[in-house]
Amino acid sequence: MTNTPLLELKNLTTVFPTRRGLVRAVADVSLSLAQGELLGIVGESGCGKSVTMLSILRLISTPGRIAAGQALFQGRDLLKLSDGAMRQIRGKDIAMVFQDPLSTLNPAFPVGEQIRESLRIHHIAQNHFAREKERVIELMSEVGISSPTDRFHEYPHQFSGGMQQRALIAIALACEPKILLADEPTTSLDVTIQAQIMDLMRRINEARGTAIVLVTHNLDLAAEFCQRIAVMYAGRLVEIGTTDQVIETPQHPYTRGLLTCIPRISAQRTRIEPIPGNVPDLANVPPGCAFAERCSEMQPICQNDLIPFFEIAPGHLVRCLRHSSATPD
């Protein structure tokens, strides 16, 4: 893994106009991804994780729009490319595994044909059907779909949930992308299948050097899989660091709150402490720290102005005034 960012987000902001006002689903997000890196983005549902991924691929549906910022892939700003140039990158260089395979896969087409579509669009096998089918069967076998020659012609409803997710991963891997965006890839799967899917993605990373961004609300899963973790709340990143930094020495009250919500198996029984209060309305986020009203350490100054990142250790950034003596990033 090199130190040169493969993907870099700079002040990315995505908004959705609503009757209640402008919802800033992603607010001023800056983040980098190195070649071959395993990065986790964690947070509660509705905090902006998935919208960040969709913004990278410019898949924001109207009337939503990317209002500001940059998404630099190998130095090229994806947000300034033409639609045609973006289509060449989407699926080929940057691919995404969506969280609900049943609604992502088309029920009217065989699974094998849906995997083959990426190869056809990007001319990977020069539109040669026999070569494309051979490659699809290789992919299905690689992701653990049994009897791929027979299952090439089967439809999504004939696949189990775990096999549907494997088919989505095969679609994403078809063109051997440099980056894989995995949006809650284990949602609704039982723990055994979850482990198999995560093991599959780890092997893909090791064998191909594919950089993977794992979007999840499961901090334990991110801790086991990722090298770095970014914690997101109300559309903003609030803490970024290595997995050890974020898990062993969490500095933002929200990160600590997420960790205390995780049940632990131990000799001593401990009560699970939920985070009090509710996530703020993204159409009316209060000034200052969005987490302030739920924070036991809140001071009046926390609600005044937008809080910058403070670097408390090399690579460990936190958006909290408790660390205002540190160097602002």
The other form holds:
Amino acid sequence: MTNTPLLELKNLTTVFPTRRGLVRAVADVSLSLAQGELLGIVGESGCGKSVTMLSILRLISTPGRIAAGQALFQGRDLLKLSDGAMRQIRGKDIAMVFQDPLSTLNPAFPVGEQIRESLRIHHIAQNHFAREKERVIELMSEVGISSPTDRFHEYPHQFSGGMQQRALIAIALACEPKILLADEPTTSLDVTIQAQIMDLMRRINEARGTAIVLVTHNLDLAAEFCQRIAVMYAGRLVEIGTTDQVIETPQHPYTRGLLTCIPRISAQRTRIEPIPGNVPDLANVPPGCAFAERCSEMQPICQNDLIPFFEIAPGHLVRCLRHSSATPD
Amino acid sequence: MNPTDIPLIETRDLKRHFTIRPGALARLLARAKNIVVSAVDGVSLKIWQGETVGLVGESGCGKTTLGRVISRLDIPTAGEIFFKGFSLREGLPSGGDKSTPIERLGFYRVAQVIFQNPYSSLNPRKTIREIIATPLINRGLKDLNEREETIIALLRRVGLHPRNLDQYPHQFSGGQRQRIGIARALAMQPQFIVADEPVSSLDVSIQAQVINLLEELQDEFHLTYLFIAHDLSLIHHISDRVAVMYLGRIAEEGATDDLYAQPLHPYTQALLAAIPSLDKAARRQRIILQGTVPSPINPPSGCRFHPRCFARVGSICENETPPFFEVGKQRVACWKYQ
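Previous: the form predicted alone; requested now: the form predicted together with its partner chain:
Full assembly next; the chain just shown is listed first.
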């Protein structure tokens, strides 16, 4: 990670005006992704992890808008590109796998056609039908769809959930993207199928060097798959570090809460420690640390001002005043 | 828990089949026949007083249907359910329901359900007071003041404030709604609760709150739980015994610690291996199952797991349904242990 990162988010802020006020779904998020890296973004529902992904691809629909920040892809700011230039990148250099495959695939077109669409749009096979179809079949077998020649003509409802997710991955991989954004790719799937899909994504990463951003609420899944993990809470990043740093020496009380509130299979059964209270209303996030209200180590100063990041070890950043002795980043 | 005692709930060869009748046109033109989906296909299970039995399996394996049949929300196609040795109904003809409303109410007094989806299991037109009062009225609590006091006590017990009494379900968060569902189930003073994925729709930090509440209530009211979930870590945490279901049948059953320490059925082994784990050292050898759960419309012959199985013994797996073999204290339906 010495050279320039493949993707770098700088102070990205995405807002949605609502009747209750301005919802800052993503607030001041800075992140970097290196070539071939596996990065996990972990948080509960509504913490802004999916909106971060959509913001990178500029898929935020009005009245939502990206209010501030930069998203640098190979040094170019995606947020400043023209719509046409953005379309060249979206799906070709940066592709996305969405959470719910059945609602993402178009029910009215055969699956094979939908995979072919991205080849056609990005002129991968010079718009030559036979060559495109050949490539689609290659892709389908690569992601583990059996008898792809027959299944090319089948419709999404004829695929099982796991197969639909594989088809979505095939669409995302069609143009050999440099970055794959996977938004909860296995949440709607059973554990045995989840293992198949994660194994497939790991093989893609190894074979092609595709950088993958895995967005998930499952810290265990991120820990097993990713090299680095970023934890989000109420629209902000609260902790970033390598997987070992975040899992073995979690520093933010929220990260620690996430780790102790899930039951784990171990010889002795311990009482799970719930995080008290609820996630704050994003239209009305308290000043200071958004987690302060639920935090057992809260001090009065936590609620005053925005907490900066403190670097407590190389590459391990945490937004918590307990580490204020460390140098602010 | 004395094994010589009569179990609180016992099912014997319980079946629930659903018949899908094709449309008139399909019957006429394509001569389509009725399709039978065997959602639950011969489940024998004993649940003892005071214990928590975890029922785990992938989607479509029939665990919810089994929960519905055991709690008598649904009628079994065949087989029997015994409550403290008393048969809920003898010689059940398929389809029809012959039990009288009073008998059914009688069972509802001892068995209650906590549902998966707290958004659809509470009536949006009723206030919390009305929702919790209904079972109290059915229980025969006629005195208004007494009823009000009971409602408030129940609400406080599940961690809600009495000022919420006149609010409607949509004014609550998912976790709070699940607490209301729990209060409603408790209002009947049941002995047995079927909890069908009670936390799967909640955020992780809220899940722990509800699980701890369920555990406290069990100690306080001496409840027996049938806890249905797909999350193996959660099942491990909450259950005394675990039954693993695959395509309408129980594949393996045993005490939680035994079953997790030494899974016998290849399916249980694969399920446990598929859980992502934080602990690098403890990561078991990864078994990645091929394919998906077959359809219960045309389940595979013999052992229903054989098309995905990596430890087949021989043709017996494809031809004959494995009975339960006792291995130690576990019961496993796999020919390997013959």
